[in-house]
Structure formats: structure tokens, C-alpha cells
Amino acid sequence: MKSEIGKLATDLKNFIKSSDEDDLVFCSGKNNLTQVKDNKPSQAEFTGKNATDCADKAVVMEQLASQINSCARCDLGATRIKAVPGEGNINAKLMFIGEGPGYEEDRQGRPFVGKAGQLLDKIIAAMGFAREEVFIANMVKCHPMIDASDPDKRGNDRAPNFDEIAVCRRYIEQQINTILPDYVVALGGVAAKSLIMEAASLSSIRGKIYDLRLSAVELKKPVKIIATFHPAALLRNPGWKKDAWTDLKVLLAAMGRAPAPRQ
């Protein structure tokens, strides 16, 4: 099993390295931040600055959002209604990452606004945060559908596949490297196995804190990551809520915080 996971990780890294880098805003300790399209610099060009030196993170995040909104690197870009870059505090200490937008998110262009999002809001509040204090995003930025010919169909959501995550991964990595949160919460098995090298399954890593290591970006500072259930899974299996809360209390303890007082 370990050898299979290692091969998957290697394949993913090789895929990203071999992908073209046009219209990619890259911001890391070893690279200039430059937007390039058709081999021409964009109007906004930040040379000689890394993720922690960018004078205005908002500009970087806006550029990324613009690229995401016009992205057509995979088939999801052709069937979405709206791309969902992510939202929240660009200086957040805590970042939540799910798998991909669903029906409501596809229409609003915002992450976690359906029933699962309402539950996530309650979880965030129970942890003692406001939604505006954290940053929320997904591994892929467009709605993966079972039947892409019928985007208005309810219950048409599916998990993103390996190729879709590999193509879209550059965006979430750039967002993490720009925000540089102290902690990331991977919501569900798709996000956990995409971001935690040690992940053979969600059950094997839940509630444990790991060092986050990205595939194409070298983080300027250490970032920790923990995995728990996706809110949609908690809606389907309410009995798991207690386990998810146990995971998140591990995170709060590591952050030196206590849960919000019960109302």
C-alpha cells in the first residue's frame, strides 16, 4: 500500500511539473510572482517578491480568482455555471479545504453555501471563529457532475477525479502559499488524500496533525494540516459528528484555543 501511495504522489508531481505554466500566478520563496499569458507579461507583474513579501495579498488573490473564473484547463470548465475560487480572510490563521463545488456553489460562485455549508458555518462557530475569519476553498474550482449535460439536475454531484485535481491543484497551492495559514483542515477523504502524503484513507489519518507539503510550491513557512469528515458526510451520517468534533478539538488544542461557549 505504501509503495502504491508513493507512486501516486510521484505521478502527481511529475504531471504538475510537465504541465504548461501559462496564465499561472506563481508566488513562492524561489520564484518571482509573474502572470504570463501567450508569453507576454500581464499588466500586473510582481517581480522579486515572494509570498510573504507581497505588499498586497488581495491583488494576488484577485489575479488567481480571475484566472480560475476564466480557466478551461479541464472539462469541468466547459460545464460549470460559475467557478468557485474560494472566499474569506486572506490573512487567515485557519483554512478549510473541501473537494469541489456542488449545485448551490455552482450557481452562486461561493464555496460551501448549500446544506453542507450551513453545517460548516455551525462547526466554525462552535470552534470560536466567524466565517469571515477563516478562508474556505476546494481542491477543484468547478462543479464535478455525474451528468454534465444536465447541470440543473439535483443530486448530480460527484467527487473530482485524479486528473481534475491534478490540473486544478496549482490554484489551491497558490492560495495556500499566499494566505500562509497556520493550519489547514482537509474536509473529507478527497481533500485529505490529495494534501496529506501519509493518507492511505481518511480513517487512518483523522484527528492527527501533519506537516503540509505541497507538490509544486515550497511554502515560505511551516503549515500544519489535519483531516476530518466532510460536512456532507456528517449530514448523511449524523453519528459521525461526535468523531468530527473530537478531531477539531485536537486542532483547537494545538492552536491554543478553546471551543466557543455553548449557547
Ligand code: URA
Contents of the next structure:
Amino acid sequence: MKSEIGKLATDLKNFIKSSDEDDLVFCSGKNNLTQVKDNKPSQAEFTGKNATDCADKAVVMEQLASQINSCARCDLGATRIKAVPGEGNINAKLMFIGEGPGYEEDRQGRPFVGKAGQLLDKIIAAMGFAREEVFIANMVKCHPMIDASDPDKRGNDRAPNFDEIAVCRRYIEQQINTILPDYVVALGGVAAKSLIMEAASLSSIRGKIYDLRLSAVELKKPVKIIATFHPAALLRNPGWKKDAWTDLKVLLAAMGRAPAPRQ
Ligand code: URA
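Right, the form predicted alone is done, so what does the form predicted together with this ligand look like?
Once more the chain from above appears, this time first in line as the rest of the complex follows.
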């Protein structure tokens, strides 16, 4: 039974790989990268300590961002103002993953730049990191709206649905597999369920460290993942901040780091 399930999983993985190979960016050979370099800029200097078989992470990340910026694989592509590929240090040891861009992010093309983003910045600083030191991205790259016919309406954000996440996850998976951080923080239930355990509740999985497993690509090195509350949820429920901080201290301890001294 176990081996049958294992085989099914391998077949599924191979199917996903073969059906998407045309647009998966693999970070493994110079030929592929040379081709990318032809129309991509210089920022290509590779300085990453995390690199395994990747000649140039910067180029791969740029190529992924350009695929994301022109993606029309789901309906969100038709209503977005700007796609939000993610930003930060491509050699980061720590990556934060939210659910999807909101109103502000849709306009700026940058992740976590609204109110939730301001809180995330404080969280990152309290953890002893600079925002530029980590990489920040989302499960889906375009703004999910309750009423897509009125993109200028405030309070029009919604969580991405199952199909949108399924279509978009190739991007976050390739970003993780290129950056190869030591740790990922899943912010909120959408990222936690998508990346850790679909059938679990956030409350049952937060604050514990798991081995990350991807579905469309095979990780080139082990990456750990921990979930905590989404900053937007913390803004709505300030009483949860204490629990989020407990979760993040578990992560800091695993990383062998101390929180920033209190101001
Ligand atoms: N919420 C998210 O999940 N991601 C963002 O980028 C902004 C708000």
C-alpha cells in the first residue's frame, strides 16, 4: 500500500513536471542561463552561499519575475494592476510568505507595503533582521478581489482560492528552490495550509518547525518551515501578537539567533 502511494506521488510529480516544463525555470545548467542572460541585465553577479548547482540566482529570479509580470494563467491576471513577484535578498536565510497582494501591493508591485506590511516590518526588526536581509513573497502573485469589477474599492481584498493557489504555486516553489533559504515563515492560514498541511488548521500547526516539501519541484536542499499568524490577523486581533512572538522565538532559537534588543 505504502509503495503504491509512493508511486502515485512520483507519477503525479512527473506529470506536473512534464506538463509545465516549458515554463519552469531550472537553476541547474549554464545553457539555460546563457539564454536568459541574452535579454536580462547584469545584476547577475552570483554571490550566494546557498547556491548548489545554480550558476546565477539573480538571473533565474529575474526570469521568474518577468514570467510572473506577464502571467495570465488565471483570472487574477486580467484584473491586477501590477503583479507582485516578491522582493528582498535572493541569498536570504529566511523567507516570509503571505497569501496574496492587497490594494496597496497591487498598485506598487511590491509585497507587504500596506498596513499589514508595516507590522511585518516591525516583526522582522524585532527578530533582529533588516527587511532587505530577508525575502518576502506571497502564495499568489496578483490581487484577489471580492469584486473584481471595482479595483479602486477599499476593503475589496479576499484570500486566494484553491484554484488560484494551484495555478500560481509553481512561482513560489521555484522562488524557494532558487533562494534556498534555511527557513520559511508561512504567514497565516493560506500559506501554512498550502505549504505545510492542507487539512490542518493554522492553530494546530503554528509554532512548530516542519520540513518543507514542494509539489512541483524537488528541493535542492532541506528547507524548514514554521507558520504563525498573518500580520493582518494580528492587526484585527492584537491579543494574538504574544502568541505570534512565541512562534517566532521558536524559529529564532532554531536559527541560533537572539531577538533584537528591546527599544
Ligand atoms: N497580505 C499578504 O498576504 N500579502 C501582501 O503582500 C500584503 C498583504
